[in-house]
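Have a look below at one chain only, the form predicted on its own, in structure tokens format.
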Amino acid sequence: MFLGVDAGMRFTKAVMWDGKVLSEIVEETRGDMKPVLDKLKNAGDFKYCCATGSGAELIDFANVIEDDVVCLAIAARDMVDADFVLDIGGQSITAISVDKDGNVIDFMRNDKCASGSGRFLEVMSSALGIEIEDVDSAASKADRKLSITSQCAVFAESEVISYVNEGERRENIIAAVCDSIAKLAVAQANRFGISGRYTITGGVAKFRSITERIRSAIGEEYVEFPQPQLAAAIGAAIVAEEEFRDV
């Protein structure tokens, strides 16, 4: 078996893998990793270990540390055949073009702004009061369509305190930030140019209110990464997997 880590900026993740996922951990990060690091000796036997991510450097066991950028391309292809990857993470949009041996042919990361992460959403739906996991069930249920024009995370923030203090449901309101999500992540991949199959890999996939809203206005042809939050930990495991065969 091979173990990939993802220490992301919001979330570690970890698979253990063995051509396919056999078992997962996902913990918040924080500045003292030695829980997590528990968790991740205790999973189980592994051969080797990639670690990836902004701390990936905390893996002090790993055996080679990757570029999440990379790892992402490398799951896209070997998991669901994809020429282009949208990952929606933490703290970041990050649009890549993959070739067909998953191989980085030129990628795009915004990660100067928290607007349109997946840190944005959980602000807002705090703010709202609404459960990170109901975001999908009380954006279904919004009757009215509104709108966060701005593009920057403070001044999105206002507009949506503004909606509240003007007594507007908060179904309405959690619709209106999936749609500013989806809006940021669709002109990142329009910048950046998209052609192809594309996946949508991160945090932020699971959130069916945001990528239904992506898949609509992109309109090339979408294949659904299974367990999207795990994409860079899948492709970190598969280049350990590879990187042991080379040793």
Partner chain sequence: MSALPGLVKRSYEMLKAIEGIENYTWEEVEGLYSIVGKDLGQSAKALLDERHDGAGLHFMKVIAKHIREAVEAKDEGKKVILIPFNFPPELIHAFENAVPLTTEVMSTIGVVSLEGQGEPYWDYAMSLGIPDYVCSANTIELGSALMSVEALEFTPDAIISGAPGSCDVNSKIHEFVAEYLGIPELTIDKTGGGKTDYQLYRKLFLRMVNELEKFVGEEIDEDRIISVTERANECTELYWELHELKKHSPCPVPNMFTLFTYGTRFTMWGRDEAVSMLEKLVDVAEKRLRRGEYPAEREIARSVWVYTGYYIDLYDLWIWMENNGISYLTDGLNSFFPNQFEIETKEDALESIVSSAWNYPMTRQMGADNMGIQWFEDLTYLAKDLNANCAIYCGHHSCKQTQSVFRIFRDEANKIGIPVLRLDGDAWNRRITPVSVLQEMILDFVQNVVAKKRRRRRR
Second form
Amino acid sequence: MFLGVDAGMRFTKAVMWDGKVLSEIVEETRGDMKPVLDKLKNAGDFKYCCATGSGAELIDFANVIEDDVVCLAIAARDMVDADFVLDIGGQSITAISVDKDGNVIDFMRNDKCASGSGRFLEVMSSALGIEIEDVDSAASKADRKLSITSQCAVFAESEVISYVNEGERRENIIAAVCDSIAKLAVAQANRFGISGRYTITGGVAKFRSITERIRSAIGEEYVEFPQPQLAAAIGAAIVAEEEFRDV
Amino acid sequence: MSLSKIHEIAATLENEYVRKWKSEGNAVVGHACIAMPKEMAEAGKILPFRLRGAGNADTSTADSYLSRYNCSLCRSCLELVLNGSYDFLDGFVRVRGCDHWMGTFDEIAHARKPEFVHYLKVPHLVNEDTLEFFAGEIKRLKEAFEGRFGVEISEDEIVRYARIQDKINEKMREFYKLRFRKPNFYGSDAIAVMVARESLPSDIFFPLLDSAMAEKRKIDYRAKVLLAGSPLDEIELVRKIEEMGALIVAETTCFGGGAFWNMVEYDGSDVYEFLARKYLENLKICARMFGEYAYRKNFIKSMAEEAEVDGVILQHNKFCDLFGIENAKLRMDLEKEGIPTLVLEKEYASTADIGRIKTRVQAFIERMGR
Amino acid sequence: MLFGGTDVGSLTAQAVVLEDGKIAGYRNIRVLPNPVESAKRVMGELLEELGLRQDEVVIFSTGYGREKLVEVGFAREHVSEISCHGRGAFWLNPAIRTIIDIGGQDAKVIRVDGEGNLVNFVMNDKCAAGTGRFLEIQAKALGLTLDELGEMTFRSANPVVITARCSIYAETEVLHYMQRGVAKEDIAAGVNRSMAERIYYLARRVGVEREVTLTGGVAKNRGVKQELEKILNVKFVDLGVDPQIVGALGAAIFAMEKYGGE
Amino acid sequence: MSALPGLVKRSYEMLKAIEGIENYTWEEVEGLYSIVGKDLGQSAKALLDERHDGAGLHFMKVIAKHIREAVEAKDEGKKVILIPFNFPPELIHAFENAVPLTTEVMSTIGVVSLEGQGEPYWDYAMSLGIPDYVCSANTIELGSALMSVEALEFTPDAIISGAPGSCDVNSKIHEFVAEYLGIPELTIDKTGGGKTDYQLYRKLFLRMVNELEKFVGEEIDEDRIISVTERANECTELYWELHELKKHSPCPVPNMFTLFTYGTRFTMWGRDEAVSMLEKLVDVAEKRLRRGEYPAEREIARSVWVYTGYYIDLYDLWIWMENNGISYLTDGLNSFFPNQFEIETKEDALESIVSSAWNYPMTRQMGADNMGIQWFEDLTYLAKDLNANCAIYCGHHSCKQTQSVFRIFRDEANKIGIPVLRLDGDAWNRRITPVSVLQEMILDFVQNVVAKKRRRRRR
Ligand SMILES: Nc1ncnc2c1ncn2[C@@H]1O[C@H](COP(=O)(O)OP(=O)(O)O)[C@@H](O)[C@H]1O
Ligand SMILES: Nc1ncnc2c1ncn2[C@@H]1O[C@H](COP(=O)(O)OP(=O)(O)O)[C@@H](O)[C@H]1O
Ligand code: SF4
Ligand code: SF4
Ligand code: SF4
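How about the form predicted in complex with the partner chain, since we already have the form predicted on its own?
The complete assembly is shown below, putting the previous chain first.
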């Protein structure tokens, strides 16, 4: 068994792997990581562990560390045979092109602004008093199209509050939030240039109200990634396995 | 009646007159700056149509071309060009306005490859050398028009249209003076007039303006305000500002008062020299012209005095460098002269942030003691 | 004569009632999803406490939903928060010339003249980093309550430097510091200081004239308050009331000034 | 209210001390590091790094002289002319009674010498109401210039604006400073990249020279300007020698030499100091080549930076890159394509200066008819010439000029197989994106896209 850990900005994800996902752990990334580390270590007997993500070096027991673009590329190729990945995580959107062996050809990440990322979605849904799990169902009940234009997550929040104050329905507002995240993701995808089979990963890919908007704008062949938030962790687990066989 | 027609034109891109114009086999070109010599285009039966975002705040496709640091007006227009809303245009004149527009036109050329994109180079200084240069540029534009659209542009025709423009400008000044004294119109009506002017053949626009001016509206307001800053065609925004009680009685923006207040009339001189003088000297009202800050400050000040306003709103689009910096300086200087001044930074066409804008405008009115 | 004011913010809503030119009572609650409901609730609770009926009180509204409240006939008129904070603070202490009001979404610096009239103001339009929301996000990341966050300034000798302008990136910075084992006090103190710096530069745009006071919810953060005093080189005047009610108070005063003569 | 010192005095004091330094040991550098504080120490350490073999110290002395001349000019009754980086300083050096002070260089130095870098100046500019989206180079420059005035330390006598036609923001900031200080502003304008544009540019330039002569109260002396432009020719020759050396792989020229080159170009070009500076650079690089000592020993990436990558709060970003096998071959700021000129008369000399100004970075590309294409052509020319294998797109946050044509640049670069990384950081303001995030992106990019570190075959 192999352990792949993706220590992201928002969540630390881990999968126990043996040709397929045997079990998984998703924990919030915290200031004090010790409890999370303990939980990971006790996840089961693994032969080798690979860590990835911005907090990879915090996983002190990892045998190897790999970049998250690499892990995402591998996961996308091996799991769903995709040529492109659009990853929407807690703080950034990354577009990656992948060769037929699962290697990164090129990638592009926005690093300027937090708007359009997963954290933005969280801040907004909490401002609206909508549980994150209910985002999809709320957004599906929208009956009017609104737009959120601010480039800044925090100001976008005050746009949201403006809408609330004008008595706008929360369903319409959350749909507008999903829309604005989708738009930024599409802009990133277009800037990068996607042509071929692509998949969407990261915690935000769990929300259909966002992925569907992206899909309708991109128009290339889409393939769904099962458990998209685990993608980088799965890639890491595969790296662990490959490294172990090489060692 | 005419006023509602004007509002209708301002709310559509390809209006009925443009369609008619085109059906008569004439061309329409898009541009984005008042340095565009209108009479010359019209003399060749080419309608200059100013690009505008028409309330479009969704710029997702444009954002993958331009960066998010680009002015929202430009991104909004680029979006409309990319999604085909401007397909009725037969080409573009890439008038050198500001840097953002240059990048925008480059992206238009790169992404859509239109058949006609002509670069009209506009100097940033006014002196003998630049005037001579600009006259040459206008001549080049004429030749480009003739070459592309198979028309012949005679000097007589240019003069004929220049005289029509003179008449319109005169009428516009009259319109403004009406607004100064006893306002009969909302600023939102006036903005619609400006937008319509930039979207219509001049012989259609003139009678429309004339009859609109005869209409009277009942006007409610708490304070009279002058609007300055970056080009503004957002009727909805102005309406919201006026709902708070700040009546816009004058604009010094480039498509507002800046487009005609100080524009010289045809004086019988060489046509190209005249056009160069007319457009380049008038352009001093725009923050893109260097060494003319005092001119602009005085222009705003004297119009504010003439219109007897209670204060000045200096607005600019987010990411607009020219007016963002200009407004910072103007605010200091106008306040020093005792003119209450409010700087409003906004996203083009976005109504979502209207709450914050309203709070500021209301406080500004309260500050002016109204 | 009875006059009332309501002020609905992004986080809290307040009501104040004036009787014979004195504060008869006030109330401060968390907002409800709808601002009109918030105003009605907070004023309703206050009136009940004071044993008054709504039709006995002339109410002015400010803050979010202020226009709606007039539309639905709850308030007689509405006034901007900016004027209200200015007027409220000046009424409490006529030596006041500058009011710094920091709420959840906005930060404002307000200047009034010797008669309490608004002479100038700035409101943050640059970045949200200088608002109460910034503090909320960081407090949450640090696992502190808002009260605790403010106190940390007094327990730290070595505040860290928070460089990110963006609240969300600042949150990441805070997490990084924590993961590297930096003391919470030092991180929190750094957060408070960076907040004060943002306000300082906002204040410079209209200038700060004495006396100065701090209003809004962030005035309850003692750390930010002290850092601001240091950097502005002033001592804030304590108005003697809950700093969050100053806006609602101002609204009530406007009502009194306008209809007091009836 | 201003607790902060002005920038000019601050750099003056700091650099005056440096001018006195002769030789130094690494222990002394370490000692300095512990005294001056983290930020400044880190920068100083990077500049003085052994691999530069004294070139960093030499560079600081060049800059020190540039600033000292400006500060001391007042006492000598000379006029100080504030110039932008895209203006040839040799023109001002040709005057007996005027000295140039290059604003961007000034700010760069100040930014290094300050705890918290340029941020206080940025904040100061904000407090004047300058919008936060104005590119930081300009914001910080304005803040620092005005703060020096506010602190009653230093006022320039006139300002030259060389950017109209290539950058609105830059020109606008100069106008603001001139208006704010009430000093004259002399302006030139570039309308495009063609022949008539050049004719106009030349006329406006010469007009400006004329005004300058009147302002300074002196006609430029023929011998003096000839000697200045001859020095400029020598510099040019050395510049191209260094360029040749960069073609070797691994690159024997340390990353930071690009900064040293344009830093010199923007301040002392046409002076003996510049000649000796460039000699030093060539000398160090040649020695390294001979000895086979390469700054980036295991060179995996040969990068060209579009626009520039000077992360001031981490001067050692360059060193960090070398340690990670990344050569920084050149960047947009260094692309001024200097020429040699035949000079016999004052007119020749002036013509040569006009022509250099026309070819200056930013003026050349952003003032072209199509800035995306010109930008691309210049940078890809350099990339090919220097045998680069990647481009990194970075500069000042919200630089419209480069950002608005990024798409064009990337599409074209991809066609010729040069991958491009775009960073949204800011060269002067680490608040925009923390340096650690940028480093991570750079590594991800060079290792995975450029060097293709992990090669797997699908099972
Ligand atoms: N149960 C959940 N709780 C909170 N956020 C969630 C949840 N499920 C998905 N998300 C979304 O996923 C994002 C995090 O995605 P992830 O890919 O894990 O980010 P990172 O790798 O940067 O930590 C959150 O910001 C949020 O938008
Ligand atoms: N008890 C407290 N201690 C410290 N800070 C507080 C406290 N209560 C509120 N705050 C700060 O005040 C902000 C809210 O201020 P408030 O004036 O209520 O905002 P609004 O007017 O938008 O409702 C919060 O974001 C928080 O930063
Ligand atoms: S603002 Fe200036 S550059 Fe822009 S369109 Fe108007 S006149 Fe032209
Ligand atoms: S608003 Fe400003 S940035 Fe936008 S197009 Fe006009 S001048 Fe340019
Ligand atoms: S505060 Fe806003 S503008 Fe600034 S980076 Fe964050 S989300 Fe973006």
